[in-house]
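The chain below stands alone and is given as structure tokens, in the form predicted alone.
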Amino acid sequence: MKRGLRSFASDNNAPVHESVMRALHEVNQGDAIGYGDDIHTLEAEQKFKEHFGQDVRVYFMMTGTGSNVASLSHITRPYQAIVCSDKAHLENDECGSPEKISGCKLLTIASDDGKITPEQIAPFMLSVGFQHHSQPKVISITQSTELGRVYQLDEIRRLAMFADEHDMYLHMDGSRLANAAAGLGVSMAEMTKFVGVDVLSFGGTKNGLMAAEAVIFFNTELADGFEYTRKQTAQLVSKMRYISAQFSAYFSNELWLSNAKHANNMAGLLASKIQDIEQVSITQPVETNAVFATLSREAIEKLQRQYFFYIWNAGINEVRWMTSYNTTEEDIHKFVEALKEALK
């Protein structure tokens, strides 16, 4: 990627929001007590609870994996099994972790757009009682999910019911949750605690933030002796405040909101201005700030010269082309023109 360039890789490439790097700096005063038990985290903690409930029970973590992970083993046995879509992040993208720390079985269901339904669970609840199988336990979601799909909140309701029905837990992986709840125009409340989910893992790396990330548990009694085990999967950090401020931050003046519409407007712009382009097919539906696009392999060795963005199916040529709350017009703009180039 040349320099100057923007990222069309992923919203992870793109840097630390200005006012979370001043509140990074303006926490790095004098000494605090570690571990969390510092007014900082406190503070932190109340911005989440002002947004998600009183009653809900938040633990700070540094990464979505060692979210995913912690909060996963916390509410399963070993013998126990996690339900995901086959795009699920769990499934491709973690290394293999949650079944390492978990011990638990993935059953993943082919999904196109990366969503699930109970109607593809209900086979699964065949193994119940068997002693042979792997008995299933969780659901988990991911909002948005992998391929930029957002879940409505009627579809997460009737996945809670179906948990709830049959003893199971309904777990999301909010890495982008910001994202889908900008897509939705609803708050983040609303597609959570209000729709029967148990447990979160809330994501803010992708959306201004540094290796910040949160465990929200809305089934209280899921999370008692959770201390422990985040300090067993190495997330309980020494110099929390550092997590808090960003958070802190990121609630203050609607930040985390403005971001996600920024950027789910920008990739909204992007779909708009090759929708046009007979050599380019836009694959999914662009909900939130992810385009997926199908081209020629040439075309995007071309493009890829210039900038840096993931090939997503190797076998079809679709690759994934994401927007962060810093991409601009202009990039948009210069990425067209050099796609279109690319295509001559």
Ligand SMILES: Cc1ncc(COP(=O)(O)O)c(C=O)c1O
Contents of the next structure:
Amino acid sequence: MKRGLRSFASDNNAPVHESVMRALHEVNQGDAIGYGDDIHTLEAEQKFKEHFGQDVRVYFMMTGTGSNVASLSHITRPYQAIVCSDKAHLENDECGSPEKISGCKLLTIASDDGKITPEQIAPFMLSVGFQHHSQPKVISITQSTELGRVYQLDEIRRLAMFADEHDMYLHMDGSRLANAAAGLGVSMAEMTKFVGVDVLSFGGTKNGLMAAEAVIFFNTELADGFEYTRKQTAQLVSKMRYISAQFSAYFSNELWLSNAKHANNMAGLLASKIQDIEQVSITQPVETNAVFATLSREAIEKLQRQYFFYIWNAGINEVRWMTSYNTTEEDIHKFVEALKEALK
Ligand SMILES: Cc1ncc(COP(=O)(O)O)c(C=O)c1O
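Could you give the coordinates for the form predicted in complex with the ligand, as opposed to the form predicted alone above?
So here's everything in the complex, that chain up top.
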């Protein structure tokens, strides 16, 4: 990516939010005990508990992949299996680490929007008790999905009930949890703890933080010993106060929500500006901060000279345009102008 090129590739490309930077600066005074035994970490954990309830166990992590892999390996045995969509980050973008570290097989379900249902999972239950097959133990869903879609509360509740009935756990990859909560207009607890999620990979990095993620256990029995798994998966940060301070800033003045709402609104604005352009087809309803669309390869290449973004599905010339808390209305207007120009 050329210096100064505006990115519509990923919310990962946005800078750290300035109030988070300020919090980092403020915490950067004097000595503090490492590995989380410091006052800033205690304060940040308390903020999580204000949102999710006192009866949760929270562990700060550095990456989303690390949160997924550590939490999944902690709640499984290597002969078990994790059911997820074929679009899941777990399946496509974690370099095989869920399999390597947990030893579990991923059982994937074909999905156009990244969502899965109990009906699609049911056939895997035929393997239960059959010693030649991996034993399904976890359902992992992504909220919001890799296609920018959101599970409704009822859809999550049904998956949780199915997991319960089959002695399985429900894991949520909440790398973009805030965008989903903003999209649905519910709290993060309503979308997770209250609908039966057992363990959550809580994302911060994509919504204005820097290498600040967390694993939250709602099913607290599963948390026992997780501090050792976190260390074994190389996710225990020595200078923890710099992660903790970011989370405290994230929960202050509902920064998480205003950032996510803004990112979502910018994707909505982009979609509204391009929906009538004949040569562009939007391929997914825009529910959070991503717009998926098809257009000619020639136009894609022209636009990529000015903007950084990914081709999502080369076979059908589908691109992903992603917005962040940092995208402005002016960015959208300029991008749409450049798009129109590229289509000429
Ligand atoms: C859905 C989803 N889960 C997890 C991650 C993992 O994040 P990281 O790159 O921090 O490992 C990402 C990152 O793009 C993601 O999109």
